[in-house]
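Next up: just one chain, as structure tokens, the form predicted alone.
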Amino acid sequence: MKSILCNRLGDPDVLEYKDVDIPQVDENNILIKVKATSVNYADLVMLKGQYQTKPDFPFGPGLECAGEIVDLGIKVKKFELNQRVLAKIPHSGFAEYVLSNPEFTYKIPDKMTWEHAASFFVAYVSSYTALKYQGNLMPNQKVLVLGAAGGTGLTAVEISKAIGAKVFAAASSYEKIKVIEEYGVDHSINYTDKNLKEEIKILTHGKGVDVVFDPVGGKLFDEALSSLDWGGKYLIFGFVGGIPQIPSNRLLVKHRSAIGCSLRFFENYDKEKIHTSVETLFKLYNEEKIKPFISKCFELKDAPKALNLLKERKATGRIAIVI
């Protein structure tokens, strides 16, 4: 089978397009013939050797995939051959076949496309668990979403709207603003030509927002933290713009909280919330309240180009690799 592999750490250009053996199932796992996979920022971090887990060489990028079950371990009871599924996997999803853990494999809705299924788990489940369980976002509360036109940001916008919150969506260009405005946001802010803190102050009549969802970090952190109302929650989701330092005095004086949001916590310590989240998100998908925005599709051999697009922060929505 064809696979994208990493034999040394670095940028996407170190990746190789190679022939390897199809993996064989053991008694407890599933073999999926991959129809599509997607790129995530964590793939870039893993290639640099800076991810929480460090696979042995050779390994490949790809934390999620969608496809058809072609083989099953003898102890796998809740799945059947030929079922359409998506799976969250540790790595190496950029391949024609992958092995998956039944616990994080899910039968997908009948009308869900391969591209949507492959782009579903990491972004939507991560955003949902952060907003629902860590941010405790409620109807009519105000949420500021940074990087709102990105793959994760758009999912946070959709989920916040589905919850019934008022969404203040921030992005870095008018092209990206056009994308997020199609999602029914309450207010959109181009933070390259407006001061984010001042705009939020005006739009909330001086109060601020209840929750900040931040997959960006960097220079936006300071303005976004100042945008929180009393008792507000700052959801730390990623650092594509750099890792900020958190001034504890500014949390104290307005009773604010800064909360790290890691999907791996739920995978390791609270799996039931993962499964409940997937069930809820599939329901929202069937009701057409959420829908992954796939801005570009690539062939497997062009996976480094897809990752470089993400690295250069030129991507809007999700990028899929169709196999």
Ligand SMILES: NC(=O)c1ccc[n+]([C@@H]2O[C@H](COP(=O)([O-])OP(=O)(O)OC[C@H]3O[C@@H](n4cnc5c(N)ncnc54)[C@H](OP(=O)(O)O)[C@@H]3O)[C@@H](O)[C@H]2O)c1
Contents of the next structure:
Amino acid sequence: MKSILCNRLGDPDVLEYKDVDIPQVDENNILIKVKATSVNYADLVMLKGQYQTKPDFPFGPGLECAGEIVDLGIKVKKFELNQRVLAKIPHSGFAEYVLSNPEFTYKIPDKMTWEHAASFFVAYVSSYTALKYQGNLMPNQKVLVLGAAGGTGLTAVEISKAIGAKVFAAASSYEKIKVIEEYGVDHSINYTDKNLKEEIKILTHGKGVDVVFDPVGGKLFDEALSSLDWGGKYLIFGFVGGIPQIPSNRLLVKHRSAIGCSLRFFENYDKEKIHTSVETLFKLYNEEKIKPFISKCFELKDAPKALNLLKERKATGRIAIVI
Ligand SMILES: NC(=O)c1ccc[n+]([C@@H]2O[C@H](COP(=O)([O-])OP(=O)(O)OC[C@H]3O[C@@H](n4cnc5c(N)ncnc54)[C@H](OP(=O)(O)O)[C@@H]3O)[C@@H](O)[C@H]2O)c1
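Switching from the form predicted alone: structure of the form predicted in complex with the ligand?
Starting with the chain above, the whole complex follows.
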């Protein structure tokens, strides 16, 4: 089978399009014939050797995929051959066949496309668990989403709207603002042109927001922290723009909290919340309250080009790899 793998760390250009053996199931796992997979920012981080997990060589990017079950371990009881599924996997999902753990494999809704299924788990489940369980976001609360046209930013926007929150969505260009506005946000802010803190102050009549969802960090952190109201929650979600240091005095004086949000925490220590989240998100998908935005599709051999779009800050929504 064809697979995208690397034998050294670096940028997407180190990846090779290789012929390798189709993996064989053991008694506990599932073999999926992959129809689509997708790129996540974490693929770039793993490729650099800076991710929380460091797989042995050769490994490939790809944390999720969708396809049909073509083989099953003898102890796997809750799936059947030919079922349409999506799976969250540890890495190496850019391949024609993938082994998955039944624990993180889900039968997909009949109407879900392969591209949607392959782009679903990481972005939606991580932003849902962050907003719901860490941020406790409630209807009519105000939420500020940074990097709002990106993969997890846009899913955070959709989920916040589905919860009934008032959404302030921020991004770095008018092209990205156009994407956000298609999702019916209450206010959009281009933080390249405008001062985020001042804009939020004006839009909230001096009060600020209840929750910040931040997959970006870096220079934006300071203005976003100042945009939190009394008792507000800062969801620390990602560091694409750099890892900020938190000035504890600014948490204390306004009774704010900064809260870590990690999908891996739920995968390792609170799986039930993952399964409940997937169920809720599939329901929202079936009701057309959320709809993955696939801005581009690539062939498997062109996966490095897809990753480079994220690296160069040119991606919007999700990018799928169709096999
Ligand atoms: N905590 C979790 O469980 C979890 C789960 C999934 C992902 N993440 C993390 O969340 C972050 C975002 O992931 P993603 O998949 O949403 O990425 P993405 O699709 O590439 O979006 C990231 C956004 O960050 C902004 N950005 C600012 N500086 C950038 C730079 N130097 N390069 C690229 N983008 C930059 C961009 O928006 P603007 O141009 O509008 O600023 C971009 O749209 C990553 O750090 C990822 O590891 C965390």
